[in-house]
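A lone chain, given as structure tokens: the form predicted on its own.
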Amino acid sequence: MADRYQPRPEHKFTFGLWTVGNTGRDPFGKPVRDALSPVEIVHLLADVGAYGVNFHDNDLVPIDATSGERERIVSSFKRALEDTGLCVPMATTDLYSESVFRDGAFTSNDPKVRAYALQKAMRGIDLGAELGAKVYVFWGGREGTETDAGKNPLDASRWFREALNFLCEYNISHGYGMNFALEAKPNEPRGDLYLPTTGAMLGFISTLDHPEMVGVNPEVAHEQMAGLNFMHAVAQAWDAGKLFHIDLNDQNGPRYDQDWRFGCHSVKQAFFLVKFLEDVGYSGSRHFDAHALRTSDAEDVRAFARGCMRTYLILKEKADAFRDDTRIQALLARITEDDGNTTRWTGTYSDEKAESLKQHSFDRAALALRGQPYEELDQLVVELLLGVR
């Protein structure tokens, strides 16, 4: 019988360069795995059934290469997605591991810097349209202060929206069609980053001079740093119709950024973002921004690419099962009963709909003897994930 968990294209599940590419090596310790080059990297992604692969413009090319060595690279990579039917769907600007951006990119105090990054952005944008990307994603690691006496962050707020305008105006000045995805994050590397949840890039955007170009690409674990419900903030952002890209993976609460695989730490968080992104229809990739343990060695960091997407074809099966479920229904049903007493007060405002708000008198103290079956409707989901329902 067929793996019904079995990932197809439709799902659009991809993988960066830098995620099962990932050599274990942390801050505290020396790499474990052998490096794998870009075209091994998508051979490996290929075999484990991805749609995708992503990349930083120096996961691909390195920073010195030169114009034929660039060329070379690239061709083989090309080679690579044609043998085995991937594609690059996200491209990004590497922007923060060189030491020239020690105090940030597009935010750094230096002008020459924030040209240089400018420079760099435009070339990696090129790359990205090269191979077909359609989503240029912009995480500011480096955009941030350990101290705020050297930084004015009105000045920083001005260079980085300088510097996306002018990025822009640059996709639709050499016609790439791209859409522009900011992705947050509340610190590290920098002791405090620039625009730290996704609510804040939201503000942010529409500062801007085509907010219609700029979106958000939320990460699981960049939100729950910030002690924040993930599924809320992608939400805000689908509500916004800025959900550009999608960032999946895991983490244990407000510590550093561990990048876990998806859903396997809380089920309960990755089983309500499945089944929101399913029951809004969002098409977008799913794209898995996590790595393999340090622990792993090769064989391991293919199972844990296969349990990325296995874990979210599961919970995609849950969130079927909860939308069949009789009893869930029943009660979500109760919860959200309406009598239709008050709908001559909703939709557009009117001065007569106002007035007679203020007149009606309520029963508050028949309203406050109103329960809601949470407890039992949370108990339900708790039996749904653990396969008891």
Ligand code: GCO
Second form
Amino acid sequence: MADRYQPRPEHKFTFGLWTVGNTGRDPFGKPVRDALSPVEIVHLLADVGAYGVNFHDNDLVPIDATSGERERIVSSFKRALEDTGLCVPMATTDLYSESVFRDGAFTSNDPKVRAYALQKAMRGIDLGAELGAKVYVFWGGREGTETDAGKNPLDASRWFREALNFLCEYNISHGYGMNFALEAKPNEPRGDLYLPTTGAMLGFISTLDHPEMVGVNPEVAHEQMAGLNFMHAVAQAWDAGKLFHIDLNDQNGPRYDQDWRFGCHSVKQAFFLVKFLEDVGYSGSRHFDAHALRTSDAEDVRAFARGCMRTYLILKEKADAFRDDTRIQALLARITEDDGNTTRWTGTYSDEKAESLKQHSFDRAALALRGQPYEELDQLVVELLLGVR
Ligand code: GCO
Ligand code: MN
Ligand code: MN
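May I ask for the structure of the form predicted together with the ligand now, the form predicted on its own having been displayed?
Every component of the complex follows; first up is the chain already shown.
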């Protein structure tokens, strides 16, 4: 019998070149794994069953490559995509690792750095478009401060807005048909990053010239670093029609960005997330922006990648089981029961409705008696996840 947790193209599981290609370098230690070429990574991803591969401009083409080298690299990458059937749904720009960006890119105090960042982003967009990417991610790696003595957040907002407006026009004028997805993170590598949460990004998007072209790319670890409920952030983005992409990984609470294998730590939160994505019919990439532990060798990196996808599919099956569980559904029906008596006040406002609602006398004590069996319901979810249901 075929493995029912086998990834298939319709699951849209993607990884960045920088994820399975991560060499285990951290702020305290050197690389522990050999670097893989982009072509090797494409083959690795095809072997484990992924659907697509994403990249930063310089994951694929080194920053100092000549145009001849760029051409050779891109054509060998294209050949690997053809050989394996993988596609490139998303691309992005590295606007943080070079020292020129140490005070930010689009929000640097230096106008020349801001102009250089814009140039680098346009070239990155060209590269993404050439490989078929339809989503372009903006993660503001260094867009922030350690001290507010030297930068006015209003200037930073204005510069960031101008940059995105410029790039939206660039996208239109070149007919690329891309959507932009903004990725929030509260801190790291800066002390404080601007627009630190998905909610903040959503507010900012409405101030752009082309808000319809711009959405968000929420990441599990980043909302959890801020102590927030990730699924709620995703739901807000979905409700606003802005869930253009998603970065799946895991994290142990508010501390450094751990980018762990999806679902390895917060299983229950991961379950509610997968259930949400499947319930609403999210059809974008399920991108694993995670990397293997520093202790992993090359074989264990494959186990990491397989694990991300397998856990997603197991949780998807659990979401089906939640939907089919008669006890769970009976409790939910009880919790949400509605005798229809309040419909006369809901919906569109009218003075009559308002007056009638103001006059109505509610039996507060009776309302407070209604049971909310969340303990029983939650225990059923736990038992479902623990495999005894
Ligand atoms: C992080 C970020 C990055 C971005 C990536 C795309 O873990 O700090 O998530 O991985 O997603 O650089 O821009
Ligand atoms: Mn991260
Ligand atoms: Mn990310």
